[in-house]
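One chain comes next, on its own, written out as structure tokens in the form predicted alone.
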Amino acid sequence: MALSATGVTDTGTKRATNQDAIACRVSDDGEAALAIVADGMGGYEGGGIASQLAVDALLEVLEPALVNSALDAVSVEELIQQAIDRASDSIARAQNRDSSLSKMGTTVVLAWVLGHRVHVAHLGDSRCYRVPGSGPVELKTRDDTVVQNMVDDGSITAAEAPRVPFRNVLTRALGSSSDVTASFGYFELAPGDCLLLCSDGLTDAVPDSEWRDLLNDSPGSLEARARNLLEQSLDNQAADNVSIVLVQG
């Protein structure tokens, strides 16, 4: 299966900056592919630093072992939690060096694709989707916030989880929290299927059950079919920066 991948990012209807960093690779073969987002906090400049250092310590780490097909999930999970590890590292050097970057921090998703095999690993709520050609669209990872841990234990529902005021409080990120250990998950990618990464900009700007339908109807590139989600995204009027990669098989 040759895959093809693109990433889009805007700094939506709201805000003054953009403090989200995306990345995507993919091998020479089309055999692999990796796909990060990464949504900043922390300030007018630390935001945006802290997720530009953890793209660029994870590609460096990951970005050449993309050639290697003969990887088992283990070492892949391995391989993906050294980058992480680096990616703090980094954020963490910034943070001593300059005492004005102290609270910076950023959400990380990422997914390393081999042939139909997904591995999927984050911190924070930053999220990855599996959109199939047909059927709901199906989301992979699990958002570290506050609100999800209520949800998880009951005290509130799903649906009363978007009208929590605290719904964006994280309990996982890089350059906040002291366990930087990644979540993982795997899964398959079948031909057509369409794998999403995204910041919450584009999850809290347009329902999960309209992207299918938008991604469809742009006809073309790759890259035009996610600038149409991005472009739905702000025309409702997106508050926070909107960052998307997609990887098709």
Given for the second form:
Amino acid sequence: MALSATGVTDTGTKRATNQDAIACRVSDDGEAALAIVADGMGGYEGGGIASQLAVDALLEVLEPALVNSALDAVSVEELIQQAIDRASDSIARAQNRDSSLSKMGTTVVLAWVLGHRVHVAHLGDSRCYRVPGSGPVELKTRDDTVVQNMVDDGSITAAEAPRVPFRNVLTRALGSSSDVTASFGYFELAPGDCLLLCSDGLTDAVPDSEWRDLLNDSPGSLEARARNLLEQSLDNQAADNVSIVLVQG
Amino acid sequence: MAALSQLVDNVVVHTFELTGPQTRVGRHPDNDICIDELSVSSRHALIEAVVNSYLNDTVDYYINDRDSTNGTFINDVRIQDRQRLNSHDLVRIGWNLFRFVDEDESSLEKTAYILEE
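Mind pulling up the form predicted together with its partner chain next to the form predicted alone we just looked at?
Now the complete complex, all chains and molecules, led by this one.
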């Protein structure tokens, strides 16, 4: 199947700047795709610098490899980790050059798609979902957050998580963590499925139970579908930056 | 410091500071917070203060209903299991209304940040 990809990002309705950065690429033969969302944070404009440095470094390593559909699963994960290491180094160098950027950091979630096979890597709370043609969306990443740890150890339920005051505290991110070994996942897309990467601006503004209908309500291009979901988040007064990247087979 | 403030007609009539690791709430005099009112069971609810395993200097407060007759409610929803209290939650013990306030909670940053290693 020939893959297509698109991405949209917006400041949202409350923030002064957009500190998210996104990228999506599809190989010339349509067999491979790369999708990235990074959500920057920390310091005046530092977050936007961190997320863009991360996306640039990831593209630098991964984009040339998009043409190589012969990579096995182990090689894909090694390559992605190399790219994440380079992104981390790039942010660290910028922090060393300018002390005002010392607190900057960024989440990152990226998907490497080969045909129907999807490798996902992430640090932080930006997420990857499989959006099936029918049925509920499936979350494919586990947030690196204090709140997720508390859900997992039974301290709170998932339903309580959105009300916890420190729900925005990350346990891992580029720019802060010395260990930037990504969490990896693998799954396969069925015909009619869509892959969605997003920053938490989307998950906070629109319940994921509504996404599939919002994506499918817009019969136009993939970009029009992504924009439909984005518009809903803005209608819902998205308090944070909102980023969405879609990949469809 | 966290506290439960009892409200009558939206006015605070009494404030109970939650000082120990456990605070027992009920009608019997041996409770830490004794509410002598018929809708309150003798041993009605238990509030636990638990140091957060992942965030230094953060204490979480959890409330449990102790099989009371008339229930324990948070923001008008009857609790079934142990539930975390968030600052400004309305807690109802039988027909008695309280506001939970945790002053330390308001000092937490509102924007995303990364846990220091």
